[in-house]
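Here we start with a single chain on its own, the form predicted alone, put down as structure tokens.
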Amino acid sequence: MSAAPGEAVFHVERLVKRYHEEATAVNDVSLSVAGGEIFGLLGANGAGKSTLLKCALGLVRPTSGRLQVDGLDVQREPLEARRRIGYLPEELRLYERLTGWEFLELVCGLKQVECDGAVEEEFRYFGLYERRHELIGEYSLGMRKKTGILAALVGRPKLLLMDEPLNGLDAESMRRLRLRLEARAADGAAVVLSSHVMGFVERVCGRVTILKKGVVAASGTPVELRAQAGLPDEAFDDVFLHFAL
């Protein structure tokens, strides 16, 4: 059963991953993100926030804690859990033997969805058009990132998971990027961001969650982790930088 308008979508319950006795990259962390809602997870280098999104993703099998996606538990059923998520990845490995097209087609089939209109239409939207029938390792790296923007957008999931998605991408971009995941958030997905672009995660997320080594050191509004940490006119990444490292 989906989870009803508001209600949360992707839910995080005492999530912990050891790889190993000595390294425990995230460490009881709990976190719920609604219907409707951007959200932020941050962190340093190595906190953890890759790793949390892989687990949603059943790509990486938590040691112990539970994850859900859309009402459905990610370790009881993957397949359907991840049909409902939308993920761009920090590390985007594109297929360079592709065009443009075909790849948003192989996303599409993978996806069961049709790669029609709405797909054409989110070529135009992001400036690629004009070059959706190009091989993709004639890319540059903008285009690159906003092909995986695009794949990640297919079929309009209920769950969008976007590590890094600004990396490449110029300040046009980076305002068609927020005007789009705004939008789809007001349709009712969950919208997760992980960036290290502080000015724009505090202008786009309603609430923030920052990990240290693990576990969970803040959470709240950008104005409520202002006040917890006393820097009520600093910039975000001053707030950031004290609560993350």
Contents of the next structure:
Amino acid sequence: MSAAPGEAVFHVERLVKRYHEEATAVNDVSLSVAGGEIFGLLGANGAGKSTLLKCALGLVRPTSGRLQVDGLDVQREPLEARRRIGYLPEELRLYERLTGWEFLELVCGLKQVECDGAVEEEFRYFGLYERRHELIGEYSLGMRKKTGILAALVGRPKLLLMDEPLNGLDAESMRRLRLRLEARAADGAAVVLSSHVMGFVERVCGRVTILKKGVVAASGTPVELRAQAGLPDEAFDDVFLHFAL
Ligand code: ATP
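Structure of the form predicted in complex with ligand ATP, please, following the form predicted alone?
Let us now look at the entire complex, which starts with that chain.
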């Protein structure tokens, strides 16, 4: 079974994750993201964003609730669901002793897709082509982040989960990432973006959900959230802070 165009590619229903008695990281959160959407998952530090994304990947087991990826139940069909996801983790762990190109070959192998001209094209697009045969251990912060982004994009996944993709990126790289995410969404992928860079979020995301201490504090389009907050002309950071603190 696969989600039809416009249907929810990512569906979260009443998700609860309690790490231990005192720490409920995600508390009864529901959301749906359709193919073609770029969705912002926002919240202050510790609000529960990464936990929700890790539940989608099967890296964290939910206490209760349900997650579906492209129509597949994440707990019942974890491997099939995982194959539909491209994930950029917040804390990148790359193989320092591989070159950028070798790392992408490894990722392609794991995802069972050819490491061909499409990957080469992405190296060029993100300005890493000339450095692709250098060790990742010698890459700058931004180059490492771009390597992680390339890995997430491999195989044209139906669902892209991007946890803090902007850290370390320069302005040109941010622009290229924006265009790339918009192109993937236009091709039918669902994109979930977690970020603290509110100008980028407002520009790129059609809808956002703001988490506060694990619960949904606000949801809607950036314009709707501005109206709800009564802050039509302020920076989007102020709108975010209105709900997130
Ligand atoms: P940030 O913006 O800082 O990345 P976040 O919104 O991604 O924050 P999470 O990393 O999901 O937040 O953390 C949510 C809560 O769950 C925090 O209180 C955190 O301390 C707690 N938490 C996260 N991972 C664990 C863990 N493995 N064990 C115990 N508590 C955890």
